[in-house]
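One chain comes next, on its own, written as structure tokens: the form predicted on its own.
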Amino acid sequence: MERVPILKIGDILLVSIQVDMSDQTAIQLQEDLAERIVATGCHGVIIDITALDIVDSFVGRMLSTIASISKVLDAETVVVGMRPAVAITLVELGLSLNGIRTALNVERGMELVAATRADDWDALDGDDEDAETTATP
């Protein structure tokens, strides 16, 4: 069975899918990615699908499942490198990639993860300030 490599770049895990996704490969990727998120404490996952010519309903569900697992483990998922034909196919199949943000390339994906984390921290900081302000007489 082929394994999909998972690379750590700063606070982000980069997954570049270069093989056809069989059921077993997809399940192994989900498990490997969950373990790596926990082991590294990364807060972002970028899945590069540039090499995929076809994204069917199985791959679409697999991407959604990975995004859900990552979210539970406090990591945002961004899919990058989607070809126009793949996007059209997903729309025609009626597949929505719930919980997944998309970007044109890896660089933009990294920027999106960084911006999302910054927004999360700003929201937390704002909540803390409000709580202190209302708690103080």
Second form
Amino acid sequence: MERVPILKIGDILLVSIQVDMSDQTAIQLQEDLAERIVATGCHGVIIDITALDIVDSFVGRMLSTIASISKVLDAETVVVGMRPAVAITLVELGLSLNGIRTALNVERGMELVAATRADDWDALDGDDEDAETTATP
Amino acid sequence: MTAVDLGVPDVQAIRSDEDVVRVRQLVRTTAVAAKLSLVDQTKLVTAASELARNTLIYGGGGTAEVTSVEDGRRRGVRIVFADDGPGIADLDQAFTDGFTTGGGLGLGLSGARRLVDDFDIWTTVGEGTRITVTKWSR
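Follow the form predicted on its own with the form predicted together with its partner chain, if you could.
Starting with the chain above, the whole complex follows.
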């Protein structure tokens, strides 16, 4: 069985899927990613599907599952590089890719991860300020 | 116009995960040769992937027979998925979006039907299932 490599770039794990994955390879990637997120403490996962000429319901479900697993492990997932024909087919197939964030390319994906993290921190700061305001008479 | 076969069908056995990948590759090659557009190739390969997986998981394995066809005006690709599995007891239910007995998303059959031009299913409980799909060039 082939295995999809996972690269670490700064605070981000980058997965570029270059093979026609069997279902087993897809499940293995899910597990490998979860382990790498915990081992590295990375806060972003970018999955590049530029080389994928189809996304069927199995791969679609894998992408949704990876996004949910990452979320629980405090990391944002962005899927990048979807081909137009793949997008058209996905919609007709009836897959909505719930909970998945997408960007056009890796660069924009990295910006999206950074922006989401920044928003999260702002939200946290906001909560603190509220707490202080309530505490001060 | 009735469809005429162009050449002998390519038969791919479906016995494992890797065979599902091989079905996708065979369908892609045939679709390119039949000059389907990129979007139509993508739709047909996606449908084939769903149906090949069904043949493996629900049918307990089987075959995919891929044939280049023409009907006088246009070319196309026909695929027959056949298995000797348990068959489908309730077809209406099997074609409902979101219905699954296998832990999937329940989009396989209904989704595949939307992605092709012709879709025909024969199934008998205890004997097996045969699904024939065709995608035509525009």
